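Single chain ahead, written as structure tokens, the form predicted alone.
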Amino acid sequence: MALFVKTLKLYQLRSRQKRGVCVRWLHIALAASLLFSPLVYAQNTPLISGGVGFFTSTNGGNTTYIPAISPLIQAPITKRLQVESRAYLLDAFFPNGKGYDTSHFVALTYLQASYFANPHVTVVGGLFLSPFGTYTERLSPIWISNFQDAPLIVPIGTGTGAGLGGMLRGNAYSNGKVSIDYTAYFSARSANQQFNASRSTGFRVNAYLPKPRLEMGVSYGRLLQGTNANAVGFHVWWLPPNTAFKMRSEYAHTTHVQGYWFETDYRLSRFGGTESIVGRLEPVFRMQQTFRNAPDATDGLSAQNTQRADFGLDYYLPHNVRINTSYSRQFSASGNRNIWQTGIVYRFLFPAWRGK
């Protein structure tokens, strides 16, 4: 929700010609994926998953409604060879003084080709999420997302959000204590609407401990283009064993600018099991913050310092249906504002075709 919402700004004047277009090839993309795979290894069934969502925003006593579906498919090949991508689409409807206007928007967040050379190889080439960090991989489809605004730096580091290319990752080193993994890749310039991506190259090494369960890592990318700049980024995650409490944190620093999240939440289960009322409940929180070195009008972050505290509470119902509402305080000295979001979204999965 977060990715597309951001993108949504850049694509509100798109023309109906333009729309036909990024209609077009999503469909021929997703349609590939699902006549090809049957007819190669039919046995593996091909799953449909995603989420549907309505969302509400509320900035400056002007809300902005939402509806949005959210597609992904992952169809297998052959035993080592897979293909997958996720797509947005979305109406907004939002003020503009004397009614509403409304937006179309219609991409793909990724199209990827994957190969599961062995243990410690996979080779990925498509469109494929930037791996900086760990928010655009992990925590951006709506189904998961606590928030539907990505944290403030998420810019830094992931460029467009994707890069059109290749991409190596796997498992370097593990034993009963640790687990090393590594991400390494490369993207072309595109200037396609639905592969739009930088030239520009980077890395990611993640240590897990799966004693405390706690991950750390270290991100690199460079810009290719333009100014050439370098980004660097870290971030921990620690999912305490045998408790609900969850607490994920990054940072990320790039050539004019720098900051911080941190996000928590903890899933109220005890209090009667997840399936209870109030166990239903998780409160969750973030703080966020950055920090303007010099002036940049292309990095995709304000152009004041600007600090954030987001506070929501989400509410799981049965049959995979989630509520998240959060009011959020920002501040910065192009001036203040509170920020008020609601959404309810539908997790679904399921084959593509019965399987043998």
Given for the second form:
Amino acid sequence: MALFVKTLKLYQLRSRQKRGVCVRWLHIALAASLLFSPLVYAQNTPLISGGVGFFTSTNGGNTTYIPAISPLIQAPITKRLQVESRAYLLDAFFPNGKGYDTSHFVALTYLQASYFANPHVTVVGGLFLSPFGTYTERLSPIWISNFQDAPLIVPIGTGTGAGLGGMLRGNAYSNGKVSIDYTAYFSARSANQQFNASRSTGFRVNAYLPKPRLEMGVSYGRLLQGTNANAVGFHVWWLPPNTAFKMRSEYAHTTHVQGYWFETDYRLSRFGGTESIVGRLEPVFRMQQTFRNAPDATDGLSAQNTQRADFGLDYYLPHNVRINTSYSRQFSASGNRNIWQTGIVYRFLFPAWRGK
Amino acid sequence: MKIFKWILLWQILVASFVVLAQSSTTSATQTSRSQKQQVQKQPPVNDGERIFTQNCSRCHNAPDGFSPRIAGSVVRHMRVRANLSEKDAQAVLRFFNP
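What would the structure be for the form predicted in complex with the partner chain, given that what you showed me was the form predicted alone?
After this comes the whole thing, all chains and molecules, with the earlier chain placed first.
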């Protein structure tokens, strides 16, 4: 929970700086999309999607309750241009001994315009999810992540999770056997907490082998002022075909700290199919460690070496509802703790307006 | 942290077991998923179905189906997010809306 609240504060900090500008952008973007979208083909109706959920997190016997919603809009504007945005709204109710304190939190997670310049280059501008590693871009939506808490190493290379500036990305090369893609960004006022609102730049390159469903990637991030710290990361994902097994892993290193996580999940669909009572179950496991080699209060990671094992059991109900439960045991010199978490999330997806 | 070494070892064992056991048979997931696609979408066109299977459940569970009016928007969004090639994106779109 401490981690959660910390992340919350970081987001709040960032969103306070940016909300004014962003909200104005959002209005312009939405107005533009509403004006132009009907001109594009029927299958390009803007979509509204996201997740709405209710979470609990029990740490040291104290339970925090968190209702949350994270809506997303994706609006094609012309054949090549589109606007994408996601927000996050939550209330946290935590015990204060007498009753509950609440904290309210609203932020724009990202708001970007993407332009398909050519088959290999997409130009992105705005507030975008930090492309370092895999978690932030891919697994952070509440309807996707298997665990409520983000991995411990997420701040490395991503800071608060978003950059403000431009990004070039695309597929460099692909045939039936391999697909190589890249992402390179420049952020003017970096959300990277470690480098504290500085300019930063970075890239990621992935190679995906679609037959064995194996992906490997390298990420790099650099601060362009102050300490000029570098962050480097590697990830390996393996989702063997014809199995319900998935393995995802990441390692990241920066000046004073490094760490890894790996996560496995296995939907029990062999027992009667994905829609049977047992087949809807998905045990998940995540293992994480961080190693500190020098104190650094700015990198967002614990001051002590930390080990953590997360054991989860997710259950997929019909109609895009999922229940997540998990138990985590965390070991560090500052004390060992148990964290119990539960959540129920509904994933929604529909056209922004009714069809004829 | 001895316990972590054991957990790690255990995980590796379970993982290899699961993969070995499953790769020999076609899993139930696959069958039920493709049956569902048959209902939602018409017969596979070109490479669309293959590309869908290889890519669309990498980061999240493949969607159960959605309005054909947003198929283009979904694919465009995912083309950016997953850095899919233009060709693959078009093939998946044809698979959704043949």
